[in-house]
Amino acid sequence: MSGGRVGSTSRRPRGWPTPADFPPPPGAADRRRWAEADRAARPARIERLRARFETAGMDAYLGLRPEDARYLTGVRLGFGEEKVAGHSGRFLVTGETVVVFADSRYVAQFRTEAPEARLEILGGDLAGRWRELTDGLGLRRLAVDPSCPIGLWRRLTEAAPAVELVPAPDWLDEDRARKEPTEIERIAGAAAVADRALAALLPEIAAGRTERELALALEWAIRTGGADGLAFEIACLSGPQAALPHGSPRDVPIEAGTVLLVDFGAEVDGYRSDMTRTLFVGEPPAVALERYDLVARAQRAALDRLEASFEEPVPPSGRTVDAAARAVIEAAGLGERFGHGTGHGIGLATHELPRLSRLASEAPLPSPTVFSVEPGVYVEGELGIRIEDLVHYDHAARRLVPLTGFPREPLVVGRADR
């Protein structure tokens, strides 16, 4: 990697962020002090899904996702490990037992981590032991996890007949959607490694770099700043790719005086972080600037909206606070080129309730809880721009904190003259 370690401050001019203006990583107390707030919380996270039952008619909840497992039950995949997994890591929740399933890879795991629960040891195949284990609990109809395959419910029904299976609403997106106060720490940390990260990047970046040179020094700079890994692979796109919201990191080499679109996150004690910088490497085009202003003009919209509804009884919708921003942008004449929502719900899960969009429910938000707030404008073949922050947002408390630290302010890198 050119230009010496990442971070190094011989190139890095007065006024730029540096990982040292930003909170320092999580130390083992915090982590023994979460791991501590976990254990309090799971009898009640698991009573508060319990009491669903009775008015919904069901007799127990399978959950598939291990984001649920891990609130509920406290076992732990690690990132992209469900695929792997097979069954291990699913679990039933009943009106009296917590069972967690588990091959022979993850007994020993398991069993440290969720000693509360009942470990039911399968050979890999679920829908084999199907009938045996609802006839046990005396199971005869069933919430399942909406994310269920289409397979896997087949199978269980064929399996087991005269348990009825029911798709069961969103009760733990929901759930988790409200934030503990550990649980928006952790997201708050693994938002303070992300700015950190880019904090060291910012002398690395230059034209004739590439994306995925500059991707790969990034991700470097967040495992070895704290985090547990990555909560999602890094977008790194220069140029006419920014103008794609997801793409994937090239061996292209930047060109100078265009914009370099930066979407990467953190993960900590499993919560993670999302945050996007748009920056110019060299000089940028005026109407690069002038776009950068109005998505950073819309994401203040949306901002404003959220801090007017402590005035109000009762939260905002998302859509609402979608349409804020929206609004912005299509008084420019570029609303469509806003073709994502405003925002999305963060947690164990980089994407979760509740959502900031056209189509999000007209219900108020949860509180407290923490979202993304981004707004962006796309022209294919040009330039994308746009801004991401992670809020925490509490009604009753009237408070709305940043948890990306960040600076938004336009930021040009890479110039010649530096």
Contents of the next structure:
2 protein chains.
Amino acid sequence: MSGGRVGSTSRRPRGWPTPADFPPPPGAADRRRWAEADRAARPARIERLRARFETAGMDAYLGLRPEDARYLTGVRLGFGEEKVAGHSGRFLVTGETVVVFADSRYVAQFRTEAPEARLEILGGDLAGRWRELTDGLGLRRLAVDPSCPIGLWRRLTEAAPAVELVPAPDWLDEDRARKEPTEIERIAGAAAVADRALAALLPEIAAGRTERELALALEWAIRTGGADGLAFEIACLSGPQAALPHGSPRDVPIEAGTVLLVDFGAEVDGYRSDMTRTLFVGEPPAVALERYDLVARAQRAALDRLEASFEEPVPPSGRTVDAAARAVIEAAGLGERFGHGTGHGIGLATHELPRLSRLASEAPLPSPTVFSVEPGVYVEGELGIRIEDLVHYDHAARRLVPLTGFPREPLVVGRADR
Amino acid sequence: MSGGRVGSTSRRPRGWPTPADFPPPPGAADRRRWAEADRAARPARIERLRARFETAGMDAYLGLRPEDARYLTGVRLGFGEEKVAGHSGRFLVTGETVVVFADSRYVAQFRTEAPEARLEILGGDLAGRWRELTDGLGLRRLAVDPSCPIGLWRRLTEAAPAVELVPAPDWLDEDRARKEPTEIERIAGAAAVADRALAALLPEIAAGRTERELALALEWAIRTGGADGLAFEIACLSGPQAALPHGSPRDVPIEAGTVLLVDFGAEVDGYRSDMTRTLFVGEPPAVALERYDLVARAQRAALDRLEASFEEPVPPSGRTVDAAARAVIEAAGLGERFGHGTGHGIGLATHELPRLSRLASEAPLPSPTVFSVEPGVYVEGELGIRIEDLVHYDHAARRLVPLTGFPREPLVVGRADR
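Now that you have shown the form predicted on its own, what about the form predicted in complex with another copy of the chain?
Below is the whole assembly, all chains and molecules, this chain first.
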């Protein structure tokens, strides 16, 4: 580490981004304001869900995902905590009531976080109380989160055979894809924490450091730089490894003259960011720079297509935007090397609607919304290049605002002569 | 921080545990040995699953959980990565073949990690290929992981109506509950990393520090101390907050004369540890020490019950061991304040079989196995106390080996006079 702490400017060449180039991390006043905005928004979010019940012939919605529970009720589970939380955080929205389930471990916490909801304390399986609960609430037909495990589905059906369960449509995914102003603010806050962290890391990157060391230093900069956590495990992949978009950082030294692909994000007040930069460690071979330019042009094509939509009556589909980026890479004969989609929505979950891909809906994009634009080219055994930015897209306001502030230009780090 | 790095011994009173008291972190040779042991063990693990097919009338097993995929095939997804991995890492075990699904992002990675499996590359939903796949493999009746989302279940049923899907019994949970020697070694390794990290943190704990600062310092000590990651988000809760067994660390200063409950674990080569210590920050009130003693005696009662089982022909049930701990707390009139179970198995998942609780099976515990023993007492608005250790239990070998090495005695930290 050459004795310098992460973020020291001693070895930072002129022109490199610095942490101070990006907005400062959110403070306590921001968090209070966000909590207040959520509290104020929850009744309308719940009514939006309820408004579907009559047409769909449903009495209620049984929700299972922590991000939906946070959105509608305010309860907070940590990342992955649902795996050990039992039924805690699962919830039921009827025409009149919002019920949140909790086992003894979560009662005090949920009482504080979701004061408007009715807390239902479970000693064991939800199925054990299901008959009594649905009878008490007069429920006969329920929309159930389609992520419901088949095991639970069958136990509920057995417990109350007269209550019909129906896999719910994407209602909450659709609602959460349209972002409120303070939701966008939090995603932008998470994006800025990530920008600052990568800027702080730049002087530390050099051939000989390991992927794992750099991933850990980046994580530390995120965790101490205003984030509540990571949005997901950091991918930090060098050389041919960068062709594996989802490998884990390794304990091997980075070689000079290779790429370093870093895909990471921060979480701020439950909202997530996601960005990728592909850096060059030492002088890059010409072919790597050519590929970088190709990916950058593909990304630009997607952004141009979005900007062009402001002259059109409705937003383009996620499939259309994907096609705009993909056409650039296909024209270079590398279409086969771009296996994933062009982007995904982000918010309380790292991947949510809208999708921007060959398989995405042909319906217009939601608006206002936030999503990633992240074309890539991967040549197995050689290298991988991806550039990923978050944008806030608002068709009615004719705005396409980048939330990722880090420069997109190719950046050579760890030059031997520094 | 008084200028000292975490782990400095300058402010460490005599008698406190130090990082050097615990086994050193695993090295590269350990990891190579473990990889080899897994490769050697996979055929038997797969055969153990297949051995159930005939009696159950099944042609195959469709697996969805990353921990099962790792166990049977070797593929590795990061914590929570299944949320963004699509069908990648899901797998099918037939009588003759093991198939792992991957989208383009995972092909290169899985080819390396699961060389024995047949890789099936998916461009979209598994349901789109289901008819062709099941026809090709001659499958008519499949056991499906009961965590299968009802949405996917219905799409698969529609795609191939002639193929009967049946929610699978707990086969893999049962198999994974019985631990191989190198599995226990890795859990012990993760437990030692956690022990060392807490020992390193002790001198940093004092009134005025925030829960969040200490949680972050502990995480750093784990991440830089030999772990591949955390087993789960750290709980670091002081005073009345400690009565919330699952709240997040807060940005508020810890007060003198309160408890600090720290529940955390490390991950080493996919295997997890889990431990809780309730420390006293400054002189504790007498009632807190009494409660601590009660919880320690409850834990001792569970361990005694396990040791007594070596004189019996079969292991006790998880319900029996829970009852032994619970009886101690009930005798003190605090049964209502011990809302959760006494323990849970641990391995590739933080919570797995066996369960030790009032609702646990009455069947004998598996053996050899690893689980937590973690009674607690929580008084809302006042304090919470929990002591959690991992133990390796082997009935045939008559061994009960503590994997958590950190002392269980009450520990007063951050005394004003130091």
